[in-house]
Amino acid sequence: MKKFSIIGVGGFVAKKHIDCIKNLKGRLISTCDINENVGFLDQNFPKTLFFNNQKDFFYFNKKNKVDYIIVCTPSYLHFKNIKSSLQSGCNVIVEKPPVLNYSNLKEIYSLEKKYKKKCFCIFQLRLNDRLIKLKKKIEKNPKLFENKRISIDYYTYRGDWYFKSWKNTKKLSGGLLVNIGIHFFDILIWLFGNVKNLKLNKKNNEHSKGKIKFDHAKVSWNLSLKRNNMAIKNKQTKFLRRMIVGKHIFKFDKFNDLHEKNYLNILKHKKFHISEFEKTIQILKHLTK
């Protein structure tokens, strides 16, 4: 039975990880957050220890030989928390984006080697059955989609709170294209190969769009947080998340079980390693200049 700990347990995404640990019969032995509104832990892992001091948290995990520390903190804290986890002698599971720059990624490789532990990333969309089938088609016939219309619409409304939070500060989140665009940019690279050329047609903190030429496809993408854009596209105000490949539509709204599949991949097959983020961080570097 694997032992897990979570830092950033008070945030929204941590609850997905708690469900994974519970469903896979793991033990959540410690958690940490500056937010103490974590009563939901009592319903899932009532004996879990809670720390609001990071130094004590990492010391406890090192002493108790925790198998995995899960990093669910804001993006700008990921590198610091990954580093502390590896130094504590623990493997790491981290949400996307695992880091905000390439130099941090390279340093993590050195830390893994030094402490003989590994850092894994959540790439849940790569485990969707329909996208896996699409990838196999591309691998079998790389030229199949070169002349087909491919586009992504990612409309997900955010209220005033978002623009006053760390998520709207480029230095802390990487900006809109990293904080939210990360999900589909990663999928595009995974599916269609290396980036040959990219063009930004619009870029601000609410709405960005452009075109990217990959090894095996040309893709138009459109990312917006504006309610009026969604009303036009979807006649609703919640979200529209889809990729159109020729005549096929892939929706990004029913992937609730994919975190658990990601955990199974990490525990059984030791993937996805953080190194799989290398190509994605390179494209983000160009898009966020």
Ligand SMILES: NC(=O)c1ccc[n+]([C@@H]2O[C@H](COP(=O)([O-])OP(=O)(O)OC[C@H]3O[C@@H](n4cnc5c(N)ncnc54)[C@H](O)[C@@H]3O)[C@@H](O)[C@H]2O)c1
Given for the second form:
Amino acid sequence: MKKFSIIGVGGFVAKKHIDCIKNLKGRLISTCDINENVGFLDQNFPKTLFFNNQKDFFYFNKKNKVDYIIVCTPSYLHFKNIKSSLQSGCNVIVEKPPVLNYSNLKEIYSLEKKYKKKCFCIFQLRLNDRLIKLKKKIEKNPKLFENKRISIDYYTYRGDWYFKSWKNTKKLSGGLLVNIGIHFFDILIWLFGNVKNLKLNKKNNEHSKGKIKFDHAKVSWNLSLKRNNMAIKNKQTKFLRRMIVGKHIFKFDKFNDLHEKNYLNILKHKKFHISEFEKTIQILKHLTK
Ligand SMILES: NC(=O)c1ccc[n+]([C@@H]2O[C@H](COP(=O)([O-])OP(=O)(O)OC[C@H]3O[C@@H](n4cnc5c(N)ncnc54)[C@H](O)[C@@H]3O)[C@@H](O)[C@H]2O)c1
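Starting from the form predicted on its own above, please write out the structure of the form predicted together with the ligand.
After this comes the whole thing, all chains and molecules, with the earlier chain placed first.
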């Protein structure tokens, strides 16, 4: 039974990690947050320790040889938390975006070597069955979609709270394209190869769009936090997240069980290692310049 600890346990995404640990019969040994509103822990892990101080949290994990520290803090803290976790002799599972810049990534590789531990990432969409099938098709025939129309509509509504939170501050989250766009930019690179050319037609905190030429496709994308008329017509007031590839429509709707698949992938196959996101981090650097 693996031993896990979570930093940033009080937030939105940590609840998905708690479900994974529970379903995979892991032990949640310790948790940390600066916000103490974490009474929900008593439902599934009543005995887990809680720290509101990072120094004590990392010291505890080192002493107790915890297998994985899960980083669910706001994105600007990821690098610092990954570093402390590796220094504590623990492997890491970090939420997306694993880090906000490329030089952090390089430093993580050397810390991994120094402390002989590894850093893995959550990029759950790479585990969507239909996207895996599409990737296999493209691997067999890389030219398959070269002349087809490919577009992404990613409307994912956010209320006023979002615009007042760390998520809307570029320095803290990377901004809209990193915080939310990363999901589909990562999928596009994974499917269609290197970026040859990119054009941004619109960019603000709430709505961005552009075109990217990859090795094997030309894609136009549209990302918005506003309500979308088509989604409202379909009685889906919050989301319209889809990719159109020729005649096929892929909906990015079934996110829910994918965190657990991601955990199994890490535990069984040691994937996704943080190095698998080098290209994605590089393209985001260009888009957010
Ligand atoms: N994979 C996905 O689909 C997905 C979805 C949502 C968020 N995320 C990522 O997960 C991370 C967290 O996002 P969220 O939506 O849960 O944010 P959130 O703001 O809801 O939660 C962050 C938590 O971290 C805590 N925190 C802040 N500073 C801290 C510190 N110094 N020490 C300890 N705890 C601290 C906060 O109190 C809060 O409880 C982000 O990197 C985000 O990009 C991924």
